[in-house]
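Encoded as structure tokens, the following chain is the form predicted on its own, with no partner shown.
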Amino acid sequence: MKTLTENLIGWLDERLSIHALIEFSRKKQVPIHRGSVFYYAGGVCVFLFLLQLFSGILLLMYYRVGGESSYESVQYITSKVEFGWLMRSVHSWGANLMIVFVFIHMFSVFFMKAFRKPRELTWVTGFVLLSLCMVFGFSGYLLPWNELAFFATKVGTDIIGQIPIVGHWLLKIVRGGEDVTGATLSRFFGLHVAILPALLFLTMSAHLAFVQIQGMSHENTAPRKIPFFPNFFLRDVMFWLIVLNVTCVLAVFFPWEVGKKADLLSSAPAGIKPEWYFLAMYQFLKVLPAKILLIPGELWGIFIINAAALMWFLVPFWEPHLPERKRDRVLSLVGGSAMIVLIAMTLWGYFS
């Protein structure tokens, strides 16, 4: 006789072909080889990216938007919601912790080429979701509307206004006029709960489906395979766990302080910074004379961090042409200084 559970599981299969699902994921391999370790990086990114969805619903709940209303929110759901200082340093730590293993992806498909022909795709949409992820966590750090993020945004979208010709106009619309004011805050707002979830997860979703239909890296070469379900997707989920409770360990023991209510009339403290994921593009704006050839120096600065960046993102389409001995070298010194310059950049920021 049929449990209610096999009747309820037979029922949807009838409607969904969850049994054609789990045999195509019994079908697919996923190679096994020194690196593979890092194939879990992608499934974090998406597990902590389901995180900040479902804990941010939950402080959108409480939280309203306004320069005489939010800072007050957020000190209500620290202060008065029931584990509310736990979900909102959950959803603080996840975004800064999607962001480092966004950027250990990332790397990691450099490293082992994965961007080649036929993954170009794959790469691009990668960047594209780095991309949205540091808007993300700079749109949101916003919010709170405490005096650290009132100036910190001030300071990061002063550099937008030092691009030539458009730079004015471009920082503008960001704002919402010329100063950081309860206008940014809405734009943020609107931005980071309605414009950059539909993105993220529109791009996510083509970034799997390349994943899915071109394969992992090495899927030819590795001298050996595991089935991606259940074998690689039980170590995914159990990576998934530590994560978890890392990320609840953190909001536990380090929780994400309220501060103070932003001044905009008041100077800005000392030693003000971005987050620590723009801080290397900081520094090095930081570091640059005042003038080089003539030209203000933040001018070069913001030339080289773009050429830098495209260059980056257009690896798959110039890494084919070089010639085919110098391939892995040039890789390998392109990948090596970028990892060690934003490593640089960003703890000397810190420090400074």
The other form holds:
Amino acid sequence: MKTLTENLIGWLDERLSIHALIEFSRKKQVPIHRGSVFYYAGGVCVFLFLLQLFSGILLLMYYRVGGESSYESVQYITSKVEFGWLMRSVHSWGANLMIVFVFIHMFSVFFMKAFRKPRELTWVTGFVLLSLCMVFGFSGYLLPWNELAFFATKVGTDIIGQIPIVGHWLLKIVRGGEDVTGATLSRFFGLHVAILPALLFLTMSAHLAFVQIQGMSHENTAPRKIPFFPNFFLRDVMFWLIVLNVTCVLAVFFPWEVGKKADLLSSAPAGIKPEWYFLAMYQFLKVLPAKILLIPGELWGIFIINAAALMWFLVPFWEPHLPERKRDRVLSLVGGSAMIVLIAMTLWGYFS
Amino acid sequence: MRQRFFFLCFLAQAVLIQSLSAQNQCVLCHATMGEDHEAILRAFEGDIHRQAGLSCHSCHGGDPEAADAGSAMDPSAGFRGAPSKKEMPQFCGRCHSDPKYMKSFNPSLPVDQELKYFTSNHGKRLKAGDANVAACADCHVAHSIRPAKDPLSSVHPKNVPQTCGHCHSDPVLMSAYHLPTDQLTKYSESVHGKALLEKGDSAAPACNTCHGNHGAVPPGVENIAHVCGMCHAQNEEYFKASPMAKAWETRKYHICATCHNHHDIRHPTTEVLSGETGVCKKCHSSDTAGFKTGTAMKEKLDQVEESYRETGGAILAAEERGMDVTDAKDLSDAARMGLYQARTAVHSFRVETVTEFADKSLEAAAKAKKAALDAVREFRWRRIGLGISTLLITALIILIYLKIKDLESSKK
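Next up, the form predicted in complex with the partner chain. The previous block was the form predicted on its own.
Up next: the whole complex, starting with the chain shown before.
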């Protein structure tokens, strides 16, 4: 006699060909080599995205956007709603951890040269995902409408205004006016809960589809391979659980503060800084002289940052044109310098 | 290096004189008349009159465009020179008592300073021919007069005690008037002096807040309650409705100063009501109803203060654990408000009035303490919950690890 589960799987199999999917996963091989541990970073990013989605939806049930309600509703979530404090802290810590793992994933892909043909589009979509994550973080940071968030957003959006010709116009679009106000909060909220999740979901789907279509890099050179299902999948789950444990410990021991409510008329508190993932850019813009060759230093800074980001984005397209014997050395040099500069500028920004 | 410094000083002075002396012969001549005159020119740069576009001749008269001293300082050309002490109120009042003229600079500025000055003891004595009393320039410092809101001004709230103390702490000067000279020392040690001079709270009263500015007089027995009541209105109201008011009036006691003193007003603790060290025993022996009322009020206030202190400790403990204590803090604020109201109600000299507010405070403090302790308890539960879930997740991780090992070893 068939069990209920077997019956259910049979029913689904008739309609959705589940066995074919499982068979595909069993046949799919994952190469095991020295750098395999970094493969889990990508999976952790997906897990953290799901965690953000879950905690974000729960927060959305109580969060009320508006200059007079955002701060109060976050305060209500953390003090009155059952496990609201946990969801808010998990969401905040999850966001930070997600950016950490996106960076780890990106640098590991870079150093393993996994962006090379035919995986250029995987790299491109990955870069778009990183950018989306950072905009996610920036827009979400303002939503509690506290003093730190308000001034960090003011400083962050000020930079947009420095862009020549279209800067002021862009600034007004981002802020919904000349200054950071309730209008900014409303559009950041819309961006954070509707536009960005849709874009991230679509881009992530494309990114994962590319991985499935092209398979893992080093497939032919790795000393051994394991089936994706269940061997690699179980390893993935194991890492997800470790990250979940870390997130919970951080949420309980270092709960995210609600802070003081944003006051549009007060002066900025001393030492106001953006979130850590923008610190490197912020510090770079800060240390530039006021004028370089009669052009404002900040303008040079914005140009240099954008040029560097564009070069990084286009790595799979310019790298093949390098002389073959120098390619690996140049890549290691570029990747190593980028990592050192980012870490050093972030630390400098943090401690200055 | 030194030469360069002196050169820069010379340059700065030249620029200063140049800026003052544009078509002004007064400056050109007086700049060459020694250090005293140069100091006046330097000080005048920051003077409010200079900022308002006035110059030497605006007060002293004369012709600033005339090149020779005789024509420039010709009394027939309106030269008034420097006023004597006796002339000073009218000298300054020429403009400051003219509403039409003052309106062109600052419509909100009062124009009754001269009038008030002659109602003050300073003004009365000056009129009687005493040149030792304070006139305008003694408090406002001629040629470097700044508005009272300017921290560098001699009449800025933080500087007023020193400005008044300059004369009133001088025993030689005050001996002629048989006035004490310890007011500044006493004030500096008082609750008001500490708030103003140590904490920088410019809302705290300085000498002029109680004695008046230009019409400075010591408040008498009849009006001291009004003076203190300007800020402590509720205390005055309670006192006037209390059974003590009549007795005070009959005995001609200073309403506030009898218990709180004049210039050395200390922060009142419940010790003021204490049978041992308090002020009640000055009049009430231990077997009187008044003494018992004081003791009962003290006991109630001590209870409220202790309860409020305990609440603060509980809130701190919860805050240190990163817990949200917004509700507890709101309740604690209500408890503090009740405590202040109970303290103020002491001036009604009725135990039931003090008890009414004290009970409100105790109730709010109890709720605040409970909310804070609940938060501490919640924190413990969170840690226990975290511990359990961490253990479960870790067990799951180990199981998955063993499953992987099993899978891979069976394949081999």
